[in-house]
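What follows is a single chain, given as structure tokens, in the form predicted on its own.
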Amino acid sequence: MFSTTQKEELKKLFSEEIGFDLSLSPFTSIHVGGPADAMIWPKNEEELVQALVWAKEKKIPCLILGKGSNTLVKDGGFRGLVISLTKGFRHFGIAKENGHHVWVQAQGGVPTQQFVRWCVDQGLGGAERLAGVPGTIGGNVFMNAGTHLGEIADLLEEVQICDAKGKLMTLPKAKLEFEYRKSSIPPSTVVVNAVMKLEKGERGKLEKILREIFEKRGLSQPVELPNLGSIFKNPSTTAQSKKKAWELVEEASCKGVRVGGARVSEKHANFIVNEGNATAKDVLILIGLIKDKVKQTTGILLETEIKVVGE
């Protein structure tokens, strides 16, 4: 897609952080996917602004990517600028406190789960809802991202993006719209900053809490294989079932189900595995099947909780 002149110019505004034709399988959870045309790794807010309006300019679909857990790239790649915050946007830490209450910012490209580990450090409580949530704060901001315990719009207060035409805009999160797995943030948009307020809390009872919540996800979910996370959204309180995704999967006969190297995981019935040698294809079929069987034996349309990108 780039000609040699885009991609000179490419090479000249990120020298050392660009690749060209690159797999995407290894930068999503579930390592299937093709070649992204170009793939950078901006250093600051300057060089993502810069990206972004030079996609802008010469009409190139650009994909925000963070630790790729919940998206699905087709196995003919992605023809665009693929954008990965995963080395420049790391920063986190303490803004301000007042009395039992802390805000802590921490930047679109931090691991979710280092996040967490460290929030239970320094003995601060509210993190903990997102404990074995994948991916990384941009990403859980953008699809509201969450747990039985609660969401990760239950802790923001503002958040800091970037639009496609390279604006930055801190918003408070009054100015944004959040409901189970979704906002209102646009698909272009770029997760640049989120400030959460935390309560001080026993680092003891946390790390307790902590603790369980791993030991319950390793024996329920399959995270010793390459996975998307949870595949399809729980049905709306609306649905004729008040039933979990994962129990209406299971419902349909689908666990263990297996489309080449793509399989319904026997631990928990809304996680899709790769066991080695899966496709995209492969995930996407299966994804159809699932929802074909849901349907005809709930009743129900099952909505997917991940992202497809490609082609």
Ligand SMILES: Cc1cc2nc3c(=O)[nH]c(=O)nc-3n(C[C@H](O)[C@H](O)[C@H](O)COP(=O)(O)OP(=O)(O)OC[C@H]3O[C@@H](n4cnc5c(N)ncnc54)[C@H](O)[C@@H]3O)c2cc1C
The other form holds:
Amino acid sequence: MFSTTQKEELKKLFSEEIGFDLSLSPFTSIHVGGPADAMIWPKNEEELVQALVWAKEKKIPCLILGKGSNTLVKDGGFRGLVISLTKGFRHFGIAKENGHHVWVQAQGGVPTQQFVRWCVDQGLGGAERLAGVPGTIGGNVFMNAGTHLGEIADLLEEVQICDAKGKLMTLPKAKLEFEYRKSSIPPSTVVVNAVMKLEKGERGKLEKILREIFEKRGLSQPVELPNLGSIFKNPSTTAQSKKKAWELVEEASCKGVRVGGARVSEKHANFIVNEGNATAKDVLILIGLIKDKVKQTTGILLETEIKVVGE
Ligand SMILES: Cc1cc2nc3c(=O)[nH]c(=O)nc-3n(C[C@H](O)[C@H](O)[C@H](O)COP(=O)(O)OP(=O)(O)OC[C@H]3O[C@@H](n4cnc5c(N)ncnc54)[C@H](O)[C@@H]3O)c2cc1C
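Beyond the form predicted on its own, can we have the form predicted together with the ligand?
Let's see the whole complex now, leading with the same chain.
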């Protein structure tokens, strides 16, 4: 998709952290998907803005990719520019303190589990709701990631974003909307920074919560094989059914069903695992099959949680 001139321009802007025709498979947790025309890792806000302005001028589509733990890239890959914050935007730390509360700032590319671990080490409570959620803080905010303990939106005070025109702005949480695994942040807008309000707590207690969550996840999730976490949203959150998505998939007898190298996990029916040679097409066919069977068996139309991108 990129002309030789455009490639040269990009190389000038991002001489070190740039790749062309790069397979996106290693950049997603399920390890499938075709190449991106180009992928860049901006070092700082200035480079990020330059990239967005450049892409906007040239009408080149952009995809913001975190750790790809909720993203299925199709086998044809992505025509456009993939922007990753995972190298240049990894700073986090305490912004201010007041009584029992501590405001922590984290850049969009911070690995969530590194952040959670640090909060617990500091004796800061609140972040344990993200224990075991892979990905980055930027991806978590965009998706409003969470667990049974709560979601990231509960912690947010403000979010710094950079829109598709390259305009940086800081928004208080009240200016954004969050619902179950969804935010009002538009797709080509980058979450650059998030400020979260945490509470001083007891490190020992937080450690215990973390340990229990990881133990439970290890037993209930197919951590040994590449996957994307939950494929479908729980309809119980939209009052369609009291049942969780995995219960409906089980009820439709889809556990263990396989298409090519993709299989519905035996351990957790809402997970699809890559047995080694899965393609995105295998995963998508399997998703369609599950949806049909669940609809036939239970009358409920499941909605996907994962983001499908590319062609
Ligand atoms: C084993 C496993 C367990 C999981 N468990 C949970 C769970 O308990 N709870 C839960 O909520 N999720 C869970 N997930 C899903 C996933 O980890 C979350 O959705 C996470 O928030 C995705 O973060 P990411 O950085 O990997 O985003 P990606 O998959 O890279 O991107 C997801 C979406 O966010 C956008 N995005 C990414 N970074 C940014 C940014 N900086 N600015 C703007 N947009 C951005 C992307 O464009 C895309 O639309 C799980 C996944 C796996 C593989």
